[in-house]
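Next up: just one chain, as structure tokens, the form predicted on its own.
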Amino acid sequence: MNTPVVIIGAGSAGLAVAAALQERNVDCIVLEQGDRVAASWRQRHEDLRLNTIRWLSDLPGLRIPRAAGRWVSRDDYIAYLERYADRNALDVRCTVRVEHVMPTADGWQVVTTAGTYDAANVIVATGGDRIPRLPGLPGLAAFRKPVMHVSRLRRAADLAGRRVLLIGSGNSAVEIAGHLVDHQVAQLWMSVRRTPNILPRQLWGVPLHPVTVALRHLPERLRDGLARSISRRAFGDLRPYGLPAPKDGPFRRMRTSGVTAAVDQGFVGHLTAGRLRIVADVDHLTANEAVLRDGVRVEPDVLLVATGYRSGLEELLGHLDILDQNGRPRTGKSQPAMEGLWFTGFWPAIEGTLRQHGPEARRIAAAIARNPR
């Protein structure tokens, strides 16, 4: 099956790729793993609201509605997707699994499970967060209490009146920690290695996600110090509740090491009134115990983990040499990694990454069109 352009993935950052490919008559063809569009979305748990403005979420050419509000759910955002798919009449293709992307003389060869395609440009859509990231505690084999990755929670609701270990500081643990403690969970205990950069979603009632657009362009060591100046303000000093200030402020952070700052739904509001509790990080598992670096013993009815995710590119595209030691591609947004192969949505930002996937899809798109190949 010959086709100018492969993209894998049918998220918001394939879709968006496919419509400005589109906008420019270039014939494409999206291929999801999912039974339909958004499927890694679908999977996410049913509290999640988008932590950046509706109106700088969107994707181009198609808005999506006030009526999601100002902090959009995730049934919305899966919503605003699909008619974002039928609107601009992709061609999605849904149940193919991407099993190995090869260079040829002639451009790129696609292996799936539904046949092989030829393309002279494939696009890699798939996102950093598609596995996730287990840690390697020692005594998990022997431990006997539930052990799950935050990824497959679907309902923080299932885990009320149970108590729960929650390993991890990033955004994620942050926010499905507050969800936990909204709906009830008996016990939280959250064990945390290096102190996140929690920043409020908004203050005095003004949305922080524009502020941080605006001054994106300032320098690193300045975004820094107000970020850090807005979080004082926000929350005050958090040491007595288990979270000393962050060694680094969160844009240094994102640079050196790809974690975003958490943005806060109210888990500061249940560490302050005492709801949940900052533990030291985990040494062992015994049986049905948490053993903690300060000898510390707890003993949870349910072990989570957010330990963060790998993009899982290696499968694919590791016999490349294209890729860092974290599995992401080594190459600049818009980028080509080699000729005809391109990669988008996998560079986050505080900013705000949804924003990212429209400048980076117009960017491919005319480039692929000022060369076909």
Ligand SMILES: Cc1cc2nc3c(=O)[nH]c(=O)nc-3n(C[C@H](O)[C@H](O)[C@H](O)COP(=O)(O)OP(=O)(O)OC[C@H]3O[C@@H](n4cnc5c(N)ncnc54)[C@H](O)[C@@H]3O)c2cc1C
Given for the second form:
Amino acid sequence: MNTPVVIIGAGSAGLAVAAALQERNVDCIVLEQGDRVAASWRQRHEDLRLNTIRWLSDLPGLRIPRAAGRWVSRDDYIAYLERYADRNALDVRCTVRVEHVMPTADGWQVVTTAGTYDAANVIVATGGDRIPRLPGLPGLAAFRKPVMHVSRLRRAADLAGRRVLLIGSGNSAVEIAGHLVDHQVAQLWMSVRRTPNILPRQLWGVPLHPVTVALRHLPERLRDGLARSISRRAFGDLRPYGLPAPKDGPFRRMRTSGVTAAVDQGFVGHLTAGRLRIVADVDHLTANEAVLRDGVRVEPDVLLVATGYRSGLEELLGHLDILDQNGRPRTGKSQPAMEGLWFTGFWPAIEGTLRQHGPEARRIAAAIARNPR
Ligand SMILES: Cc1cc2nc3c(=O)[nH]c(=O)nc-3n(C[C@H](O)[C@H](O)[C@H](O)COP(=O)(O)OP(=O)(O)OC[C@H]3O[C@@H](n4cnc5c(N)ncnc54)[C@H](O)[C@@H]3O)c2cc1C
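Next block: the form predicted together with the ligand, after the form predicted on its own:
Following is the full complex, with the preceding chain placed first.
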């Protein structure tokens, strides 16, 4: 099967680049392993809302309807991506999993579960959050209680009445902690190794996401200082509740370790009201307990881990020596990693990953249209 451009993945990044190519009259197909577009969002839990504001989270050419509100729900965002694919009449081929990608004399061979495609250009849009990362906890194999990555939790309500030990302090951990208390877990311990940078979603009714976008060209130190003072103003001193001030600011942390700031959706209120407890790092697990670094022992019914994700690109492209030590493309944004091989959606940002899809898509589409090969 021959086609000018194969896009791998029908999430927001893949759909945006398909629409941008179509606008420039470049034929493309999108291969998607799921049975519908937006497969990643369908697997995320039902309480999830975007923490980036609606009007800075949409893709070029189609607004998310006002009726979806300021903070769009998971289901409304899925419906939006479905509409985006339909409105642009994108050629999305579902239940086709790409297994690997090989260079050929004049382009690329894309080997899938439904046959092989030859393409001049391949755009990888498989998402940076594809594979849940599990911590290597001593004693994990002997632990008899359920252990679940947060990405596998469909409804926070499923843990109502349970004692939960949540490991992690990134955005996912902070977000799910709020929902777990809302849904009345019996007890929530949150094991924190590194204090998260927590930002309010809005302050005095003013949403902060557009502010981070407006200030994105300021020096990092200034933006970190500003973020710190906003957090202090919004939440006060959280040391009495087990959270010392973070050692670095959110923008520096994002740049140096790829960890995005956590957005408060009720977490801090629950923490200061004593509805969840911050505890030390887990030292090891026994059959029924977690023994913490400070010697305290807790006995949860469920161990929930929110320790991040990896891209899983090694399986697709590991043989090409184009990935860094974290498994992400070494190439710069919107630059080909090799001739005719592009990536989109792999550069997360506090100003919003979704809002970056449009500019990345336009740049890649323009480069391919200029030099179709
Ligand atoms: C819980 C959570 C909440 C987030 N909330 C926000 C937010 O509010 N605002 C924001 O800006 N960003 C947010 N992000 C970050 C980011 O914007 C999202 O992860 C977004 O879904 C990324 O889009 P994507 O298209 O790059 O990847 P995905 O949405 O993951 O899409 C990738 C697609 O590729 C398919 N695929 C993967 N491998 C293959 C293969 N081998 N063959 C065929 N198909 C394949 C997958 O099935 C999937 O459909 C969030 C991330 C997470 C994890």
